[in-house]
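A single chain, nothing else alongside it, follows as structure tokens in the form predicted on its own.
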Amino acid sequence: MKTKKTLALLRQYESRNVTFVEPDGSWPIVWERAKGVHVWDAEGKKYLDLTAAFGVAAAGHANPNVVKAGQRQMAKLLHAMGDVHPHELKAKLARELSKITFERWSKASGKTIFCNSGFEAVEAALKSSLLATGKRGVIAFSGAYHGLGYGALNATHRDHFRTSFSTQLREFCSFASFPGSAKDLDEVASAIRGYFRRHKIGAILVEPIQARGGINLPPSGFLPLLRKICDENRALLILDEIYTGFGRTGKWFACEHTRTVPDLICLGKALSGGFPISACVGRAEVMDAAWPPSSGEAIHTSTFLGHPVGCAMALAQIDEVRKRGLVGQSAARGRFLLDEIRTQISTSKFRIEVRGIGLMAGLELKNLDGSPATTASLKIIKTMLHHGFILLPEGEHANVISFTPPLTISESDLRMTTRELNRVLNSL
């Protein structure tokens, strides 16, 4: 079998902390290939993705015309050289991201950093607010997930990630709750203000909506009080919508639910449908007081800065997303899928609550002691995977069932997503 043999050589060879795979064999798959909102495994087993491989294919698996358009870049110009001799689509990439950020918002524009992955550009946020208002310090939140890198480390707040390597992180960053409700408010607010009195406070760092954190949506009021805070103190708002943006939420990026705009959006996954590209976009006059003007050699960059593949791939996806109407559809289809979930799932052995806006949904399952139900939520998204639904967990304790399909999934498909989820809840 050819997943035996692919698991094999990984545990043979991959570092052993990577790739999870279950002793019996029953976790995980190895992706053979993938379609629209379908994958097949190694055996020729065909799944539906409800995660879009981490929220990337928003457009769907192999979307058409983002693959020629990456074969196309291919064929002319494999690769060039990041910050030195410039190619064309970078420049045309960097100007789109301005037109659909900060020239829809502000009519201000914006300037661009490439980056390869997200947690790259939180790192040029991290930097650029630094440089444009000398002030080290960044306000986070409890949940927050904003990468692995050892400056986006230090603001990503689960000890999993952190422990191993607090002795080595800078621990630049405070952290206040991440409210759940209106109530909240007012004892968060008081919290960052008494951090901005004590530290040297530069920038507030946030996720509009967590994705890894537990599918987590705090209220309306809280993105325009951070804007009010960061305001009052001259710091910078830096929005992490990484998994956010290109219409996941039904917006096209999740800070428009509020009308609250930031001085620096980092984005990616989505942003390409599938090649690893990122970038840290920022009003062009934070970028402009952050940022001296290359004298030849730049102080952040890489060799695969603004790679043309990726740039070709993410003005194909963008154009994807606006021809198709894909914004418009994520948040009908998300209005389905919630109502979905609250009337075909019910179960009298665990607590449900239910949350989410677009196509980013939660399930979130709790014993009936209030404690979080780990073990039945693993089971259940190992069982949906034998049956043919790519699901993950989310949250501290891996007890939250997300839902970040593809945007164009069918209404059908959720349905019988939702249909089986609830036969395999009250299986267990």
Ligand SMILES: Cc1ncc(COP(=O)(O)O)c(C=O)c1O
The other form holds:
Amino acid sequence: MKTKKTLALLRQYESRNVTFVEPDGSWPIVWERAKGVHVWDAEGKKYLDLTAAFGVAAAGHANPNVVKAGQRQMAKLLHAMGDVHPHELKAKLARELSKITFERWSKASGKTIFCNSGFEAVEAALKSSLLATGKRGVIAFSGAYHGLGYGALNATHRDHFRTSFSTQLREFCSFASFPGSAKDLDEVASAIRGYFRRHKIGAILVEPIQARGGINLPPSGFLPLLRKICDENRALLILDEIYTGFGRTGKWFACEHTRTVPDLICLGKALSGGFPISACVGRAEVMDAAWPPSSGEAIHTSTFLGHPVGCAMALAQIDEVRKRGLVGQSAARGRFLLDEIRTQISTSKFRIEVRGIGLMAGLELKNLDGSPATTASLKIIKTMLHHGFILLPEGEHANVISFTPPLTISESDLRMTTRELNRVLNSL
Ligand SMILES: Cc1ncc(COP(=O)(O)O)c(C=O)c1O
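Beyond the form predicted on its own, can we have the form predicted together with the named molecule?
The next block holds the full complex; its first chain is the one shown before.
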């Protein structure tokens, strides 16, 4: 069996603590191919993907136009020279990112630093804010996930990721509570203002909706409040839209729900639909204040910066999101999904809380005494997998079943998922 062989090889040759393998063979599956909303495993079994593989496959897995753009680019120019000899598509993608962000939100334009992983885009934003403001302190939030590189890890809140490495962290972040409702806002504001009084804070870094933290939606006044506090304190607002960008929440970017314009925005995941490319886009004025003209040796770069294949795929992916109306579709399908979860799923054994916006939804499972129902949630996800549905748990206690499917998913696939989920939940 291919699956067994692959997992045995990983056990032997991949570092421990990367791929989690259940000894009884119930997790994981080995992916062989994917198309649209479906994934096939190494044994030929077909699955419906409710994760879009961490939100990446927004326009569907292996979207034909995105794949074609990548293939054409591979044949023509596979690699260029990051910050030295550029290629045309890097310039075109930087222009496109400006157009879909700052030029849509304001009269300003945007300037981009390209990176590879999401966490690097966060780190490019942190560097930009330090250079622009001269202030080292950053405010981030409880439950935040900004990636695991040594810069971004300072702003990622969960102990699980930080504890083993804490002696090498620089600890430039102060954490405020991520608000759950409007009544929390006064307290959050006063904690943040306290940090501004006590420390030299250059930026507030926040996810407009926390994804890995458990699909946490803040009250609508939250981002405007952060914008106001940043303006009062000459600090920058950095939005991490690595998960929420490109239509995931039913707007191009989640900040548009409250018309909040950031100074810097971090993008990744769905940007290319599958090639590791990310971007930190800043208001041009901020980026120009931050970064001095290059004297020939850039002070921030990397070998694969602005990779030609990633740029070609990202341009095609943005085109697909636009032409197929996936942003509006995400909003509509998201409403349908929430409605389905609320009407189809019920249980007397657990307490359920449902939340979401666009195609980013979470079903939090608690025991009747209010404690996180982690074991049940993991069991449900595993059983769903064996029934042909790929889902992931989110949140500190892994008790939030999250739904971030490709934006191309149909209502009937969503309905099939919620019905099956209800059956599995009630069979525990
Ligand atoms: C909001 C957010 N920021 C940053 C990251 C880190 O991205 P990457 O894993 O590509 O480094 C993630 C990954 O899940 C994320 O959800």
